[in-house]
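Given as structure tokens, the chain that follows is alone and in the form predicted alone.
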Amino acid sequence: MNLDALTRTSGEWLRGTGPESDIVICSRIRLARNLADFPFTNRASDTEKTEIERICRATMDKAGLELDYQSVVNLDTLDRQLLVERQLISRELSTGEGPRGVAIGPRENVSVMVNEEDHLRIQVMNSGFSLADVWEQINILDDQIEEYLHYAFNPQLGYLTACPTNVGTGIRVGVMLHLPALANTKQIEKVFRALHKLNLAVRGLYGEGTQADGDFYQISNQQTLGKSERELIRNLSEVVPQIINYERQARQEWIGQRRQHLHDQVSRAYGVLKTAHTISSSETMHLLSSVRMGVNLGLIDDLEIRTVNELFIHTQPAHLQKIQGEPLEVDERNIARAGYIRRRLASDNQAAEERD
């Protein structure tokens, strides 16, 4: 895979659809998975690690997956950083210490890393709400893998995985949503204290430890034990379209009592991004999470919300240095993001006026 060719196209789940995808960015599913015969990551050494590395790729061969493998370590800071943007490796991967890589489907909605903090950490990401889908394809990929592997697994608690909070069955079901109109009215922090009581964790746009930068948030299940796969999706599945609930109502509601006010902070958005000549990382996500609002409300109708969602990753650091072809300090990244914006909006608007 040519990653530099990842900073022209756009992964499957941004391509802004399936179900209630105004809301939900993208449904994911990880699997944690050890082999058997070796100690978890974090007490292997380099030479395990290694042996392990290698049979994961041989499995991978001899099941025939469809799927790219990069060697992290070869990687440079940057092309780490790329595919932490791309939310195809995270942060502990790339920052990771030994032999330690990912494999990566042509859609990008499959990867599957070796050696973070268990030996395997399958991962599928649809565009939009579509968890049984998800599950459906990762189900079929953990059987492929797992034909050839012996796994970690006791009778009485399930996977074993390096993590407590991981056991059983090693799943971490999630949905990233955005939610703009919570957020503007507070309502959000009311929503978080429920779903923590149903024991869901509420992360950042990268996962734990980050912000909710452009009003995302990634929501997913605490417990991995004591239930099975189908019950901890059900019962996402079950609080997600609440949630949808009252992002609407609330966007329903503001437009209703305040429609001048949010057609000007979404057009003020607008605005900016079409005409600024620098802009930070932080202001674009908040400007962007607006427009994206403006577009689904029909506020703007002359963007794609394809677009906007490749926007919120195509101008994050990694992906602007790749675009630009060379290393940039923060002010020149600024620069680079507001001129990137500029004529993304323009060939998008020209496109808008040529289908009228």
Given for the second form:
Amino acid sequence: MNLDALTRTSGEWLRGTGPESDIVICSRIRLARNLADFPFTNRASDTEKTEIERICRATMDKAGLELDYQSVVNLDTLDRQLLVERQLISRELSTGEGPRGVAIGPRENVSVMVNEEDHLRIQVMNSGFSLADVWEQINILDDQIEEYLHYAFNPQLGYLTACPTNVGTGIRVGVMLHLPALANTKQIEKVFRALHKLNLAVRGLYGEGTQADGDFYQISNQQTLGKSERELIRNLSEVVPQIINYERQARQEWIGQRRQHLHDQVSRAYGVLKTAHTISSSETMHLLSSVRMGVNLGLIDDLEIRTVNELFIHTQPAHLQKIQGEPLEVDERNIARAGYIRRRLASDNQAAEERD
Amino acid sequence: MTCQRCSREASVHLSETVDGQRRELHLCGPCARKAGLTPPDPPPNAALEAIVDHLIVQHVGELVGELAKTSCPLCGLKFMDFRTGGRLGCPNDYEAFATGLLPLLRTAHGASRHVGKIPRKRTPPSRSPRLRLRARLREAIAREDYELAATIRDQLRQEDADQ
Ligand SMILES: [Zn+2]
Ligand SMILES: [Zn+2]
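Given the form predicted alone, state the structure of the form predicted in complex with its partner chain.
Zooming out: every chain and molecule, the one shown earlier first.
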């Protein structure tokens, strides 16, 4: 895979289609797996990690999986950062040590990290709210991989993982939501408290930190032992629609009570993005969030949701530097970012005009 | 618990010790804001990890004789290392440290028995011959016994070929 090409395409999960895609960006499941015959990554020597990497790559080949393997060791800092921004690898894999890498599927729905905290971290991601589909895909993928190696598994405790927080099913079921109205009205705090009572975790688009840039929130299970994969998926599948409803209600109240203000906010955000000549990453996220909601509420009609989704990712630092083809300082990035956004919005507007 | 200033559900809970006197404050969001106290940020995602850390400290504290000294024969990890690092060393640790881990799992996950998918092939981890061989290989290399190391390496290769 040519990583430079990633800046001209986008992951399938950013399509902006699928059920509830006005609010649910994507559904993602990952499975933590380890080989029975090796110490966990943190305790394995470089020789052992090389061997683990060899076995995992051979397994994926034998299983006939059409994945493209990237050794992280061979990538420069910018390419590693690009894969993190792309949600294809974790920050931990990017900054880790020793032989490690990631196998990526052609449409970026699938990624398999090797020698992360666990020997294998299998991930499948789809656009919209579609956990059942994602489970079906990842379950098959897991079977295909298991065909050619021995997973560390114990009948009482299930799949054994380096951290006891993942033991059992080794599953993390997550949904990424765009919740601008709940964030705006501060009702989001109530949602958080309810989720924590249900033992569900909330984080921002890029993981840690309470500051959820762009009003994106990833909700995922914390319990992995004592409930089956299907139960854990069902739990999340029951909670998410409630949050979607709250968000829709909050949007409707907002539009009902303060339509002009909301329309104004959305239009100004769009206007700034279309005309700015320098813009920071956090302002971009903030304005794109308003614009995204504006498109979904029909307040903006000449812009595709897919473009907005892509802009969230393509305006990140590593993406911008790859697009420009050179390393950029913060100031230069802000200028490049504004230019890139103007071009993308202009071509989307033009396409809309031609359709009409 | 209800707010101390009105009848809403309290969401901010503070306790402070002033002059040796412990004072508790339970307020709802609006009252907390009025009092100049902002409701706390939602707990970070690491809630479960924090519970685990806490439990590790608790259990190691209680079990300092036996368990603190226990180490895994296959990867060499001591239960104390797990306490500081929060990561286990190899699949066998779940058996080697079962006394310490099971209570911790029960509190963190509310369960101590796996329900769900089962792989078709199963290798009881502690009996994985190759995990043992690899442990012996590491020991041999550490002792600079390269002759033994070479023998073990050949044995591993043979096992690989047999699979
Ligand atoms: Zn009150
Ligand atoms: Zn061990």
